[in-house]
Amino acid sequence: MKKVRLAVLGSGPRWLSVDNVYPQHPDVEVVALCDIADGAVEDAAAHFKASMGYEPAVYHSYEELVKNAVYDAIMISVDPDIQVEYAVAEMDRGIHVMTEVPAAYTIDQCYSLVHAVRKNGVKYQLAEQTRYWYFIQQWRAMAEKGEFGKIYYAEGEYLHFEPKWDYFRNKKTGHRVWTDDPSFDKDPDYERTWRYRTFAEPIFYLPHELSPLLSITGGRVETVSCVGTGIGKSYMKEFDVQDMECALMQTDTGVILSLRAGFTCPYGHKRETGAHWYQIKGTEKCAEWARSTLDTPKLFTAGEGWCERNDWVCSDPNAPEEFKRALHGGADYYPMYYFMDAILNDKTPPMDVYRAVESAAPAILAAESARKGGVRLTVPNFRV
């Protein structure tokens, strides 16, 4: 079978961190790499070879990608608040495309992802990767088979705190520097990056939770209300985000979903997730994760009361080699092996186009309900 040929755009720290994995899929070739940082594609594609054993050829924009390269698929991966423009116009030369989290930073950005797709006929797939997380399976599984009852709540969170983020790049090397020095803000030779952007209002940073639930409750969410800790008032003064913001969110079958997201106050890891945590709560039975590193996952049914669940786990014990060996948890692995299972075999892929904007819409419109004093608003239905 004829492999897939495969372009990356943009191959700095998510490339790196899935390049020794990606390239393991029996079924993909990766033919060419480009990035605009100086040196950075130089890097990424002697760091391939290393473990790879051949080279892809590079580029340094995106057009002379365009006008030189022959790919079937392409992973982008440049700033995620700038990825669409891409993706669309790949798609619209009939191009396969996979790009990361969060999918859209507008509602206009949806609609262009799902135009593109209708449009084009070409497979597309967001990079989500927690709903693949083993304990997840097994709780899509438990709702599958009716265990929970009525599903009436659901609750997650991603609160991420590092001292030192990516908040400045060099305008002219592209690279970015990760600091906790807001100096770099009156430096005309740097400007502030799509995450610093993104931690003014984390609750962009959602689809990590929202995927993973809704992949459990079924349906998607139709309305949002949301507050935040307000910009100015943050733990690191000196940056203009803010530490939280939490949601509201009930679907079109009535669940209720709350869901916080923050970058830049100290908050300490739970067992396996690092920064994520996710509760489940049914009229049968009640599932939910491990709060820190010192508990473990808990399963709640009425005749029985709590249980530690030990089973409950990121990684499939019983998935292959290529899976174990990837990042988060195992869980790096899924997005590849599902991309290239719908291009290769004409299928829709688990995270297609409408799960990935109905991942996005719901916090894109939390941003805005948060900036409106926390009012209700209507999340389009992208299907119709």
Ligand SMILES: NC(=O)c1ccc[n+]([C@@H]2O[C@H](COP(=O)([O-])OP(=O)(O)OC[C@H]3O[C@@H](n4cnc5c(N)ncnc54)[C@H](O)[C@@H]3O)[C@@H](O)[C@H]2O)c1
Given for the second form:
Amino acid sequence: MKKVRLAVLGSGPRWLSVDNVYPQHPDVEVVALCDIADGAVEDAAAHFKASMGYEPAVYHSYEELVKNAVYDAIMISVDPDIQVEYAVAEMDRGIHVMTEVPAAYTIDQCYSLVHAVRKNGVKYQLAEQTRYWYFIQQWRAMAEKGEFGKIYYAEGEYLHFEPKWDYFRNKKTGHRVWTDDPSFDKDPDYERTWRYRTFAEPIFYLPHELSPLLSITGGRVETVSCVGTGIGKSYMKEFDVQDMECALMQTDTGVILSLRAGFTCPYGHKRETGAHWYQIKGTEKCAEWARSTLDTPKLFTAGEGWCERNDWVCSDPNAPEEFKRALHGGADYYPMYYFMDAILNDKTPPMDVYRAVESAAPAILAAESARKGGVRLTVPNFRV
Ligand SMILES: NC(=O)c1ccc[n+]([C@@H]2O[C@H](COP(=O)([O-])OP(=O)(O)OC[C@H]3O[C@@H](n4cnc5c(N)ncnc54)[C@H](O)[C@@H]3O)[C@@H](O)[C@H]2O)c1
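Now that you have shown the form predicted on its own, what about the form predicted in complex with this ligand?
And the full complex, kicking off with our chain again.
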């Protein structure tokens, strides 16, 4: 069978973390890398050659890539708040597209993605991978068998502090600066990165919570309200960021979701999942991930009480080696596996365009709710 020729737009840290994982797929050939930052794509090509043994062609702008490269599919891993424009342009050219999280930053962008997939009939997938963690698969199987009883509540958090994030980008070279120094803001040679912009409204970054939780509860989020700790009151002095935003959501099936996100204040990590944490409450059972590195995942059963579940882990012990080797507890291989499965076998990927926008739109409206003092907002149904 002919290999799927893959191009990559944006060869930054995310691509570099999967560039020896995704191409392990036997049906993938990475033919082109493209990045606008000085030297980034050359470095990425050398990094790729060192692990995979061959060198893709390199390009320095989207326009140059489109003009010169021939490919069937593209992975887009540029700034997430600008990626939809590229995704739609590529789908309009008949190219299969995988984008990174979050899928979109505006409701209009959500509709653009949906319309592009419907119009062009190409495959689109969001590369959200936490939904493939083994314990999430186990909780999903429990929900499908009705073992939770009626699920009425789910909770998730993404609290990921780094002392120095890449808050700034050099306008000329495109190089990002990992710093805790706010003075770059006053330097005309630098601009704020998408991460800085996102950390002002951290609730935008919820795909790794909404995607796995909704895959267990079923349904889609219908209403949202949210509050935050306030811009300018952060642990990171002189940064226009908020330490936490906290959203309450309700699905069309009545499940309440409590979700929070923050990136700029120290938080304790959890066993295996690092900055992520999850809980599912049903009328019969409650499943809870470890709250720290000291405790274990736990199951509560009415009548029997709590028990520790050491068999709930991130990496599927029965998965093939190429899955187990991947980062994020083995989850990082799944998006490429399902993207190729969709393209080669004409299937709908698990994280299709509807699930993608359903993991983005509630977060977009949560940010808007917080800006409006916590008002409850209604999420459109993109499936109608
Ligand atoms: N799924 C995950 O676990 C995970 C983890 C980290 C990041 N991400 C996502 O991956 C994406 C990229 O993250 P990152 O950390 O690499 O971001 P980054 O900002 O560090 O890197 C983005 C890269 O894209 C390049 N770029 C920007 N605009 C471009 C354009 N128009 N054409 C070509 N190149 C362009 C930049 O020069 C940079 O090298 C984001 O959407 C992020 O949310 C996902």
